[in-house]
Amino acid sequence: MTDRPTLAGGATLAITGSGGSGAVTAGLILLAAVGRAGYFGLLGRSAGPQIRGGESAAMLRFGLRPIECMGDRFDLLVGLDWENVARFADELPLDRDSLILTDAQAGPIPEILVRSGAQVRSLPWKALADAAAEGRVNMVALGMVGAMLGLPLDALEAGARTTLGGKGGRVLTPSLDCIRSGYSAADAVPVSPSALAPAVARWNISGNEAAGLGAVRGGVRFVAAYPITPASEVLEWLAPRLELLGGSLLQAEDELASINMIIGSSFGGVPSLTATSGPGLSLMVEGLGLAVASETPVVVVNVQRGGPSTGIPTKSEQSDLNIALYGLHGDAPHLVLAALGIRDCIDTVEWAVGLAERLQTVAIVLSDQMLGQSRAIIDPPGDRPFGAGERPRLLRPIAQDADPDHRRYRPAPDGVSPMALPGLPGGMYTAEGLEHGAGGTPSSRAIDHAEQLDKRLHKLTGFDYGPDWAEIRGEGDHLLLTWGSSAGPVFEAAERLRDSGTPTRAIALRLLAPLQRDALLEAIGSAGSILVVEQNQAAQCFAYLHSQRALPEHARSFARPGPLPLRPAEIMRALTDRDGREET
């Protein structure tokens, strides 16, 4: 097969099996080998909701730039079984130009994916893995997809090294030799070694992993969680790293004692955060509204997942963003947020913990199922993630002497009064949810509500955030708006247009409260053609931006909810195609 897709091109594949069949162990493996040889890559996962069994896919993207979502269609889709692929082969785009390679002896290829009109290939991964001691059909597939790519066979053990070296030399020896197997009898045409990029120091991280980072390097030192599909993972990142680093985190009986315990903490001076999901989230609100009442800085980090109720825990959907921007009752002014990409999870979270120390308030950060349990190739971030130039640490400002006039709430001229901790002669203060005077004094008087309404907003709407609002890439008539994990196919969208000569630009909101209304419309300027994307039905962020008089008429909405990703091509479409179904 000399027409195969190789890495020195790029290459977009499937890995699928029923649960257990290894399917994800082996995307994990061959995107650390990729790594290894050099390039950039992004794996994305689907399963079922089921506790085990079921069906399970990984879906990998590698190239020499930098991946920020997957692609169109798929190049190869590896057949580990059939087993419940149909539950998801929607999720996996086909068609003439695409390989299935598969086993005969795996059973017949289910017709949904047969209709494709994709090529088929039948290998012989189970003869092979018999052949072998304790051999494993995925170990021996992935072989053979490794030297079919050109893969370098000391890469692929590397990445099987990698993934599976903490199992023993019980899972691992086995596991090499098949994939040793696999790769030599592949009948793949040798690549010679210019076609392969100069291996270099990059990480391999997932949005979750990338979340947790964010939080220690802005200074989090308590975590306090539930588990909870798809934010698990930052809290079993975190937990070692704390303890490291002279922090801890506490696993929570429930959401209600997670929000309060990061409130407690923060309380006594030590910046806090929890992880969780949109379920968790409804159940925090309450306290979230204390944590504002107070002017307590606390950072919760928010995997979205499909929703409404428990909806579909391990797929991705934006729709979260109505309960993050209005969820808390009353007016309670706090900063929402939202990641780019995994690699962005870094720096967002890094940034809404400063902010929130900063401006002793609540930030939510708005990651998703997509962005937090996907990992990507990239390069190391450096030490200022945002903006030109040198941008110092946001810290808390704290009360350091004793002051018989203390009054924690009096107004500042910037909205934020120092904070006393506990302990400070002379520093106590009353910190609860009623409303209350300069002094902290609960008070029902509307002098002293109107005064701390104001200094509650204005500390928010009156900081200089910066360049970091938003990305923004390209030139052009045209105009791309988008949040969160929707700015990796918005941004390819954009780039294909202007290579194919229409010029168009991209807009990707990071702080969507509060908005930067002035700065939008600015950067919006006298656009042609607008269209607002996101993952979601109700359009939340289109109806958002109306209602904050942030864009012109003309603008369109493309919204529609997951589970399936928004791609590049889709998204063209509906900018250049003004009868888009999708559009509103």
Second form
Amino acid sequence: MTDRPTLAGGATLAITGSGGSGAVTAGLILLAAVGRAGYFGLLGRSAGPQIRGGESAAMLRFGLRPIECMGDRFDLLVGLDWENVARFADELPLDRDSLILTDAQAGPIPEILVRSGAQVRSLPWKALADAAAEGRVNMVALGMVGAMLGLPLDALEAGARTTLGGKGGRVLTPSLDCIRSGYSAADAVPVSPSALAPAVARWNISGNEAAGLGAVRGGVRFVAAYPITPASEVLEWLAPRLELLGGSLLQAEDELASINMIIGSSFGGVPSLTATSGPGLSLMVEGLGLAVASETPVVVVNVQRGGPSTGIPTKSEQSDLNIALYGLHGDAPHLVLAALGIRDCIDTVEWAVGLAERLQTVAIVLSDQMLGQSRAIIDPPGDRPFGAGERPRLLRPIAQDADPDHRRYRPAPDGVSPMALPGLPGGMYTAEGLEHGAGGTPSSRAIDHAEQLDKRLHKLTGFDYGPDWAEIRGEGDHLLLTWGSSAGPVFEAAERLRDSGTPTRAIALRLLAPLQRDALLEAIGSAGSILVVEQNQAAQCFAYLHSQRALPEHARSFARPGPLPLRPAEIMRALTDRDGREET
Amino acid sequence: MDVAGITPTLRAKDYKSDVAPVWCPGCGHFSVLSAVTKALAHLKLHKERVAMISGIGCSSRLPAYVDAYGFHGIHGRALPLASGLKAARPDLTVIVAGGDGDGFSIGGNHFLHACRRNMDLTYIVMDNEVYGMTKGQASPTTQPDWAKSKLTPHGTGMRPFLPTAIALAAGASFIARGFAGDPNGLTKLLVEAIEHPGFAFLQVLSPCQTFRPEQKEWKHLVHPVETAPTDDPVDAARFIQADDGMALGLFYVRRLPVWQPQNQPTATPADLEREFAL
Ligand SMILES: Cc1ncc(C[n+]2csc(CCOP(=O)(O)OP(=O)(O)O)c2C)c(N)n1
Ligand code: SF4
Ligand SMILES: [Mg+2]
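Follow the form predicted on its own with the form predicted together with its partner chain, if you could.
Whole complex next, starting from this chain.
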């Protein structure tokens, strides 16, 4: 790359600045603008440890196909100023082909960025901003960068309107002026006309909003939760919208309360969910065991962050698989799912709600900060529900009549016994967390324990989950196997390997428990090299799959902790470099 | 409570389930169970419109003994379980029952927030100043010099938790004390508590026959509250601070806003999706 990025397949750029510089706002506008211009896009953001303000970076990748991960490097770094940017340097891989755009008046570029060999261009943003009434450097830079990227001015203006519209004309009008002034001052000739507008209107959505939408599509009408980063946006999205749907959100005193509240509301017949992150999930596990034992459907969306303990609240990691799988005491079978991308947060959460309801159990859905707090331009979700059947199959079996012989926990062929809802005459029972007999009366007899344990296990293992337990792409003797948000870089790595002559297939697990072992072994087939990819230190998924005898002996692990996102190139290297340090 | 559902024919015993209580003979909790069934009969509530919610402890076994819907949850979490149910199902009469350990120790935080949330719930705490179920350890209401537990051989050395004072400070809108040895008085208080629109807290002195046999003396120590219930929190605080812990009756009742979501649907999920379209 020379003076400007080539636009053929889009570009990857980062905008950085100190608190108040408006880097993230500029990123949000740019995402909306590339969407308007017919591109897909993905916007991640990174913030310093400050509660409010402080330095931040917006990272945008856009292109002609759905964008599922950030890629390996940045074409363009837009430096509004350089205060504290060194804190992000390791999140901003640049190279000799990268271009740094800045204004010389913003001060010297930090050495750590210069060392990358990236080219530098200084542009007169500050002068242009000073020339305008209430001028804003970020908006001038945005206009100029938009022009250099070949985006139509009206797409940028529309992006600004949707992003800043809520702030009123006093913010919007000068911003639009600055965007126009930057746009017309750009000397670069826009590359090729922009991508074709898609037939269906695409969506601009974050993973946390997507999880909230999946919940209400699945029928959730009650949520109780305690705020926690990076899950709070799920709750912020849901609170006013549940009211419109006739439901409600209750802000609980803690997560011990929130999980028990949703068990109560679900017992009352209303599909219920909570969203949290690692520390909150830790507090919930006793309650989850109660939901398993009492066979009360509940869904927990766990937006993972760096752990253990308070860990790294604002950064991503896939290190809560173990607690999701094994955190509950006793033999407590339940569902564990993982969203494979931002768009997949919609479908996977919706599916989890349906499964929890149908199977009267707990579903934990693992998302993470990377998915939850990033935004993407996506195609709207499809109409096909996940799983083997139609949506009605996923309704909770409810006892309809006053059946004198109604016994809440009576073993049934599929293990799921109809549940009477309070209000139904003749259906009265006491839901029980103590082990119980078929009628619900506490029992410590071996025969009752065995019967109820089997009931709760077999209703999950005997269910037909259909083809959506995993997403499988491509063919090849090499196999990349992953779960959750690592699917994005893994899919890209597999595709690039195929393109470069190394046939590679990718399997991303969406349903982790119960593990669809037979289907997985069949999908693995006779793959010659297998690499299990995940973003945690302990290779949690690799160990789990081995414990389930779902992996051939020669499978290897590539596991490393967050907070840096997994990048396609490192996955490709780990697969091909058999002698690498990743060898397990 | 729901006054629409009236069943004129049921008697107290019709509200008893056929599950036999696990309690020790002479346990105060038996009287509480009978008072609950009498109150339900008095109020002519449809059994299926009543939900009895509890945590863990001897006292928390009560729901299974009532012929109604019930949830025997986990230790200390009865109030959130009940709050979630009531939020989702305002049509039900939701009664929460438990012990002093369940409600004031492990569940203490929920007690504070249930008082201030003021949902239309009735909360009965069977206070025996001991953990009965785990065989006799000190609870938050145990006197500091009670040294009969191996865990606290010198007593707890801590002043006891004052449930009525805490309830008042946390914003409860109905505060009363009953006694298992006074079944009629207890039934009357229960009826009032269930009828009260808001969070009704009823402390019931309920002797533990097995680990606190000296509580047999309570019947000589209790006495009716002499003044009429107040709706003034300052007067109530004065009374509660001067109370010897043995006064029986309704101390404080006040109409306060009840927290209860009641939203009518005006949109579908498909309507909400439009906000995402570019
Ligand atoms: C999380 C947890 N911790 C400890 C226990 C053990 N436990 C069961 S009941 C109980 C105390 C019950 O005391 P109280 O609530 O006063 O009821 P009582 O038996 O006196 O009626 C304890 C500590 C438990 N079941 N769960
Ligand atoms: S141990 Fe005490 S509280 Fe428990 S049942 Fe026996 S007498 Fe009642
Ligand atoms: Mg007790």
